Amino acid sequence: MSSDVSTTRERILQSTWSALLDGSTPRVRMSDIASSAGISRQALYLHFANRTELLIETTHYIDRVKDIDRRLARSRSASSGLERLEAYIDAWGNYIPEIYGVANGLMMMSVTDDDARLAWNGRLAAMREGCDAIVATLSREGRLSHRFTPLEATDLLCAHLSVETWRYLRDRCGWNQTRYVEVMQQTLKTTLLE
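For the form predicted alone, what structure does this chain take on its own?
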């Protein structure tokens, strides 16, 4: 990929990120993104075939810029399920405030916008994959509570770590970020471990 193409592509992704963060419109339009990136709508379609591709790639771009792989490295390389659980909650729980504007924009748009729904569902699937890996490790070690099937444990972990739960506890209940992570770690250890 040439430098000009790469730079244009990055400008497009940055413009989409900014539009999602703004959240002032119920739908991020391709023409608005093109205008913000300083290119024509036709040029935008040379880089991204459709809105779904653009929105999905924007979430991946944010993960690269925010270096989510580095943040999750401790969880992925943990020597035990408990260590993996604690590290994942720390990494993901502290990532939510950084991506909340985009997440909220996609969630709001996904009510009526299929492209946004696909992008948001992709994000949820990636988070669920991390939760599933934790539960699988706990299960292999014989540490997963007998009260739950692995599927139920993954469902529960995902629900506790959802953006919606974070928003409720932070905005509605006034919890600070440190307390949120601390309580999630303790609650989920108590709930999921045998």
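Numbering follows the first chain given and starts at 1. By rigid core we mean the largest C-alpha set that fits within 1.5 Å across both forms. Bear in mind that the values here come from a model prediction, so they are computed numbers and not experimental data. What changes on going to the form predicted in complex with the DNA:
The chain behaves as two rigid units between the two forms, and the smaller unit swings by 25° against the larger after C-alpha superposition.
Switching forms now, from the form predicted alone to the form predicted in complex with the DNA, please provide the structure.
Partners and other molecules have been left off, which leaves just the chain.
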């Protein structure tokens, strides 16, 4: 579109991201985002059809800025299942803090808004794909615990790495990010491996 690095659209997306990330406001309103982007509330609707679309576009913005693909590449390129698992937990676990605000926003809108639900389901499906590939590799290597089917193992891996679990341990239990990743590494290895 434009080569200008600071188009209004970019500023809106950046403001949305920031507003959702700092937990100072319990519920981020359209007017909050607007004023923090330095425009009127109505101008938001010149760029995004509604709140849901704004949140969805913000997730794409974050993906672009934070280059999630490159981050997950190390997991995909690792040779052994164990290495893939470790790299994935590291990459995804450290990505959650970046997307938490928007993820939370989408999750809450999912209750009433179909578009939000679809978008959030899509994100989860993409994340699950990564988990599935890891479990498949482990299973092929015969390293997967006999306690679960591969499907269940994928479910468990996803549940452990869910945004909800991250929030629980970080927000409610006060864990720091480094320890969260460490413990997930340990726990998932003892849980999933034979």
